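Only one chain is given next, in C-alpha cells, and it is the form predicted alone.
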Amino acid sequence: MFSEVAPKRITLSEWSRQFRKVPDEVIKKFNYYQNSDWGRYLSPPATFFVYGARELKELKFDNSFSSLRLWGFVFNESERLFRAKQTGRKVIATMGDLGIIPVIVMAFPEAIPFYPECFWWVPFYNKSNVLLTRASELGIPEATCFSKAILAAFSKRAYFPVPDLIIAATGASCDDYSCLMQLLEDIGYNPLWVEIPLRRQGSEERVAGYLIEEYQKIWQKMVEITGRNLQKEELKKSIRKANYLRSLVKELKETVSQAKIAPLPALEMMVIEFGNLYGYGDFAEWIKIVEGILQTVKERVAKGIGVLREDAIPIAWVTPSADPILLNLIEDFGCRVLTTEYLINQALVPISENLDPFLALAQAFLNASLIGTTKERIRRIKEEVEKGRIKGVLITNVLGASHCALETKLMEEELQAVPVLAIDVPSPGGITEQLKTRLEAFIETIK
C-alpha cells in the first residue's frame, strides 16, 4: 500500500487525501481484539482531529500505510478501553512503574493493562486545559508536572472506564506522580500500592527478593478479581510475548540508527517506544503493527531513501517531550533525533526466559533507567556521544517534575563534549516564537 508514494511526513490534509486510495476491504481487515465487527481501527487522522485532537492539524505524520496503521490504533485507544469493559473484561490501571506490572496483568487473557500516565498527550493533543484546570480545582497546585492532568481524567470518568483494578507503584518512582495517586483515594478510588525499593550497588539481591514478594501480591490480586487460577506457565508466556515485542522495536531502533537517510520521524518512533509498555491495551495487534513499521523501514533503508535530508544532525533526546509537536519541530530545523532516554527503558529490556518468571521480572526492573544514578541515565547517551554518532543533545523538561529539577544540571555536566540545549515544555498550544529561536540557535551552535 502507497508503495508509489515517496516517504515524506505529510500534513493532516494530505493524509486524508492519501487516504481515500484505501479500499474498503483493507479498512475491514485490521481490528482490535480480533473483532471485525466494531474493532476496526483503521481511519486518516483528520477522524481524530474531528473529535477534538486539534494539534493534529499542526503536525506532520510519515506517509506510510503502516504508519496509518499505528495512528489509528494509538488514537483509537479510549474507545477500545470502553469496548473492553462493555465487553466484560478486566481493565487494569497500571500505574508508575513503567514497563514491568503489565507483563503480570497480560498473563490473564481477559485482563487489559493501561497506563492512565500515557494520557498525559491529551492536553497536547487537543490543545486544552480542561483537564489541567480541573486538576487544580482538586487541589494540585499550579506548578505541578503536566501528569496532574491524569488525576482530573479519573475525575471526569471520561477519558477511560472506571478501572476494576488501579496498581500503584510508589517509593523509588517518580515522587510527583506517586502525590497525585496519593489523591485518587480522595476521589472515591483505592489503588493497590506497589512498592518500589530504591536500587543501590551491592543490594540487588535483596531489592530483587522485595519486588518478588510485591508482583506476587499483584498475581494473587488478579487472580482475586478474574477468578483464574492460573499457573506460572501462563506468566512465562506472557514474558515471552513481551520479549519478542522489545527485540522488535531494539531491531527497529538500530535499523533507524544506523541508516544513512532517517527511515521513520522521531514522532513515531518516540510513539512505538512507548508502547513497549503495554501495546497500547491489545498486546497482539500492536506486535503487528510494529512488525509492519519495521518492514516499511527496511524497505526504505535498502532503497536508500527516508523522510529527512540526507545530512539532518543527529542529536540525542532526553526525557519524552509532553508536546509531541516538539519532535517535528526539530526535525523542520534540520536535526534528526538518532537516540533517545525516555525514562522507560525498563520496557526495552529483555526478561529472562529461563528464571522463575517473578524474578525474571524483578532482574529486568532492576536495569531501569527510572530507579537509578543520574550517571547510569545516560549511560548511553554518553557512549553515543564518545562514538562520535551524536552532535548535541535536547533535554525536555517539565515544569514541576521534580527530577528534571534535579537532573537537568547534573546531565549537562556530564555531557559536556557536545552541546546541551535543556528547555522546558509549555503549556499546550503555547510553543513560542522564542522557544523556537532557541532551537534554531541550538542547531546553529552545533554546526
Second form
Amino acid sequence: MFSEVAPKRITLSEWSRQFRKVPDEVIKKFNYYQNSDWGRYLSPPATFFVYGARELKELKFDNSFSSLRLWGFVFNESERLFRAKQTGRKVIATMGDLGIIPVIVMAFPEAIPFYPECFWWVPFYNKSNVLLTRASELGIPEATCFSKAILAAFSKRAYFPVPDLIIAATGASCDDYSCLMQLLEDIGYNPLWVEIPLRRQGSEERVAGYLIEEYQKIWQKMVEITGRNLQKEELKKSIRKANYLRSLVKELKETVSQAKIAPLPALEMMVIEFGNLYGYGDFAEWIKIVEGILQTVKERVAKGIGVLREDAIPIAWVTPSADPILLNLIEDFGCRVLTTEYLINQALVPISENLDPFLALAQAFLNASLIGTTKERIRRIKEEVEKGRIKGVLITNVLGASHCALETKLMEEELQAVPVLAIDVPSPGGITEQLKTRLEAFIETIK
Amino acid sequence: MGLIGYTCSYIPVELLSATGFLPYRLIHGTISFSEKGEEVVKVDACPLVKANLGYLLENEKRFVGVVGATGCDLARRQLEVITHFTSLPVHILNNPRTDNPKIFNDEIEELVKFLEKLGQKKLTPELVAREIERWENFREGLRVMDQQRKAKPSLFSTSDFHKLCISYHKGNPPANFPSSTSSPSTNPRVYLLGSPISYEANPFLQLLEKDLQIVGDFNCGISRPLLIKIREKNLTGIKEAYYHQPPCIFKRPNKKFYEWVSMELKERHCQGIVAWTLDYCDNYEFELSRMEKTFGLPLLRIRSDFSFSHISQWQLRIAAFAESIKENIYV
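If the one shown is the form predicted alone, what is the structure of the form predicted in complex with its partner chain?
Every chain and every other molecule in the complex is listed next, the one we just looked at coming first.
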C-alpha cells in the first residue's frame, strides 16, 4: 500500500487525502484484541484531531502505510482500555517502573497492562491545559513536571478506565511519580507499592534478590485478581514475546541509524521505542505493527530512499520530549536523530530466557536508566560521540523534574566533545520563536 | 579533625563517629552557597541540595568523605554530583521507600564496610557500644529540652532549641545544656514541619516566634534525631532504632508519617501548623493540601529559596496567622 509514493513527512491534510486510497476491506483487516466487530483502528490521524488532539494539525507524519497503522493504533489506546474493561479484562496500571512489570501482567491472558504516565503527552497533543489545571486544583505545585497530568487523568476518570490494580514503583527513581502515586490514595485508589533499589557496582546480585521478591509479590497479586494460578511457564512465554518485540525494535533502531538517509522520522521512532513498554495495551497487535514498520524501513533502505536529506546532521536525543513537535522541528532545521536515551533502557534490553523468569526480569531491570548514575545512563551516547557518529546532543528537560535538575550539567561535563543544548520543554502550545532561535543556533554551532 | 559529611536522619551518626572523624550533617542554606551550587546543577534543583553542594565545593578540604542516602531523588543524585566535582569518597545508603527492613539492614552492613575502609579501623562491638552511649546521652539532653519546649506554657523556644540541635548535627555536644529556661511563652502554639531547617535558618525561627510559639517539629535540622532511641547497644540496636524512627514523608505509603504528626499535634496542644517548604521540594509541596485536610488545623504555608527578600510579607502573614489562631477562627 502506498508503495508508489516517495517517503516523506506529510501533514494531517495530506494524510487525509492519501487515506482515501485505502480500500474498505483493508480497513476491516486491522483490529485490536483480534475483534473484527468493534476492534478496528485504522483511521487517518485527522480522526484524532477531531477528537481533540489539536497539535496533530501542526505535526508531520511519516507517509507509509505501516506508520498509518501505528498512529491509528496508538491514538486508539483510550478506547481500547475502556473496551478491555467492558469485555471483562483486568486493566492493570503499572506506574513508575517502565518496562518489566507489564511482562508479568501480560502472562495472565485476560490482563491488560498500561502506563498512565504515558498520558503526560495528552496535554501536548491536545494543546490544552485542562489536565494541568486540574492537577493544580488538586494541590500540585505549578513548577512540577508535566507528569502531574496523570493525577488529573485519574481524578477525571475519563482518559482510561478505573484500573483493577495499580502497581506503583517507588525508590531509587524519580520523585515526581512517587509523589503523584501517593496522592492517588486521596482520590480513592489503593496502589500496590513496589520497591526499586539503587543500582551500584558490586551489589547487582543483592539488588536482583530484592527485585525478585517484589516481582513475586506482584505475581501473587495477579493470581488473586485473576483467579488463575498460572505456572512459571506462562511467565516464560510472556518473556519470549517481550523479547521478540525487543529484538524487532533493536533491529529497527540499528537499521534506521545505519541507513545513509533516515528511513523513518524521529517522532515515529520515539513512539516505537515507547511501545516496548507494554505494546500500547495489545502486545500481539503491536508486534505486527512493528514488523510492518521494519519491513517498510528495509524496503526504503534497499532503495536508498528516506524521509530526510542525506546531509541531515546526526544528533543524539536525551530524555523524551514532552512536546512531540520538537522532534519534528529539529528535523525541519536539518538534523537527524541518530540515537536516543529516553529513560527506558530497561525496556530495550533482552531478557534472559535461560534463567528463572523472576531472576531474568530482575536482571533486565538492572539496566534501568534512572536507578544508577548519569554516567551510566549516557554511556551509549558518549560511545557514539567518540566514534564520531554524533555531532551534537539535545537534552529536553522538564522544569521541576527531579532527575533533570541534577543530571543535565553532569551530562554536559561528560559530553564535552560535541555541542550540547539543554532546553526546558515549555507548556503545551508554548514553543516560542526564542526557543526556535536557540535550536537553530545550536544547529549552526554544529555545522 | 576531619569531617564526614552526611545527609539524612537514617544514617547512624554512631557509626560515622566510630571512625574517629566528626559527623557533620550537610544542611546548609544560604543564597550564596545555593548560587555556588548552581554552577554544577540546574536552577530548578532544590535550594538545600544546591547550598550543600556550594558549601562542599568551598570547604572540600575539611572533609574526608560523604555518606548520603536515597531520601528524595535530588538528595540521592547530589551524591553523584559530589563524586564528579570533588575528590571525596562518597557512599550511598539505599534507604528503602517501602517497608523493607531487610534492605535497610543490608545497607547498614555495607556502610560499616565503607567506614572501616575510610577510617582504617575496625568498628568493634566495644567501640560501637561506646559511641551509642555518647550519642544517646546527647539525644537524651535534647529530649529534656524538648519537654520544656512542649510544656504548656512552653518554656523553651524552638529558635534556642535549634541552636542546640545544630551542635548535634555538627557533631559537637555542648559542654552543658542550659539549666534555666526562656520565659514562658503564651503565643499561639504551632507545630513546624516541612523541608529541612538549615543551620542558617535561625532568624526565620525567631521571626516565627515573635508571634507564635513552635512547641514541636518534624524537621531535619531540628528534632529528627530525638526520635531515635537505641535500646540494644550494638549494631542490631542501631539498625532497629534507625529503621523504626517515625517515618519520613517520602516513605510509601506515608500513612505512618500522618499518624505520627497527628499524635504529636494532639499531645503538644497545637493550634496551628507552619509548613516550611523549599522550592521544588516535591515530597512536601505535593502534600500540603492533603495535610490541611488530614490534620484539620489552620496551616500557614511558607515557601523559601533561602533568601529573606520576602521578610516583610512573611511578617505580615505570620502576624495574621497568629491573629486568626488567637481568635480561634478555624478551631
